[in-house]
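Only one chain comes next, encoded as structure tokens, the form predicted on its own.
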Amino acid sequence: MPYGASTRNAGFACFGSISELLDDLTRESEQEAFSRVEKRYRGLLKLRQKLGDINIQYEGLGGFEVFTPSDSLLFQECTNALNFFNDSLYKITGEVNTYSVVDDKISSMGFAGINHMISNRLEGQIDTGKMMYSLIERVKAAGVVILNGITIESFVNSDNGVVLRESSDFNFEAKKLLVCNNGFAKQLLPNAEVTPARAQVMVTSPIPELKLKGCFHYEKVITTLEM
């Protein structure tokens, strides 16, 4: 298995809480924001279709944005925009009422200090280890050779294509090069407008009688909790 972030994230299959999308709309146009939402949503559908829900342990438990008493203004802002986002998501998903206020579920989930909650019923979660294993098996079956633990420090164009320079002075030659290592692409492409964002995953031992199931958002951030 590779050692990258794809095998170490929390497995959230999410495309945006209302507070996250509201924040996006303060910095970009509606077209830009919802174009990204559509790419996220359709990408998740394609992942499930290509690998199978069983193979990636997909669970459509929903996404829930929680609000404390000090978040009353943010909650009001989100509820005021509820119809707008439901209408916008309908154009992407074909599903009605993606978002809804579900305050009645707060007590059953065992929350303390939470007085409001908004659900996104189309979100879910996956097992990222099983996803990566399934992806590896799929590409190997297609004849792709995967080499892990190799550091490519730079590349140069050649008459026959591209020469990749490895940290131990072992070079690779290829006709074409595709850089797809996400946040660290700038190490190979210094002019790329890519800035990695720090993320943290905290893992606990099993918690007996844990009532929380699903993906939970708070102030534009996300956490995934499951038994």
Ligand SMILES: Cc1cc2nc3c(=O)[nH]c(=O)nc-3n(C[C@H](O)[C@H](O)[C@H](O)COP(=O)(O)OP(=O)(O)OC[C@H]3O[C@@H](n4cnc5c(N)ncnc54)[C@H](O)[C@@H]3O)c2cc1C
Second form
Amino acid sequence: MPYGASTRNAGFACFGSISELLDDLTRESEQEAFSRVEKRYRGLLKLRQKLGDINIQYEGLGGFEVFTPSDSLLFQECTNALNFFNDSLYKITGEVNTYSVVDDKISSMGFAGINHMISNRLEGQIDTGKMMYSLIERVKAAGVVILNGITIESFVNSDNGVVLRESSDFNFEAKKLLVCNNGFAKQLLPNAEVTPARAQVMVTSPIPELKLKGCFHYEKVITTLEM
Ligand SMILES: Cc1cc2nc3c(=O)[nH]c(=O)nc-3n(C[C@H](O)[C@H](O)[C@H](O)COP(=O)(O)OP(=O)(O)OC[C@H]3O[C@@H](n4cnc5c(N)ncnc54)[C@H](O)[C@@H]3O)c2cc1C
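What's the form predicted together with this ligand like, now that we've got the form predicted on its own?
Next comes the full complex, and the chain you just saw is listed first.
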């Protein structure tokens, strides 16, 4: 298995909670924010289509944004914007009423201290280990060779393409190079506008009779209560 974020993330198959998108809109245009939502949404559909829901253990249980009594102002902002976001999402997904207030579901999920909840019915979750396993099987079947455990330190253009320099002085040659090393982009491409951000996943042992089903967001970011 590769050792990047793709095998160690929380498996949220999500494309935007309302407060997260409202926050994005304070810093960027509608066009920028919704084109990213569209990329996330279409990317997810593509992943499901290529690998299959069973193979990646996709479960469309929905995404839920939770609000405590001290978040009443934020909740008000989100409900005021509900129709705007449903209309904007319709243009991307062709689905109506993506977001809705689902306060009636709070008690069945076993929450304490939460008085409002907004759902995104098109969100879901995957098992990232199974997703990576299926992806590897698929690319292997297409004849791709995967070499894990190798750190590329630099690359230079050559007459035939590119020479990749590995840490132990072992060189690879390739006709084309695609750099997709995520938060480490600047190590190979110093001019890349990429700043790594830290994220954490907390894992518990199985909790008997856990009532939480789905992905949960709190306060603008994908802060999770998923288990
Ligand atoms: C803790 C955490 C939780 C997250 N939760 C979610 C979530 O719930 N839902 C969601 O959609 N997203 C989540 N994300 C984000 C998501 O995981 C990443 O956006 C995604 O996995 C990035 O995929 P990638 O292929 O670009 O990078 P990666 O999967 O990180 O792959 C990059 C690869 O490049 C390799 N590499 C790096 N430098 C070099 C080098 N010099 N030479 C050779 N190889 C190199 C790494 O070893 C790695 O294998 C989370 C991220 C983190 C860290």
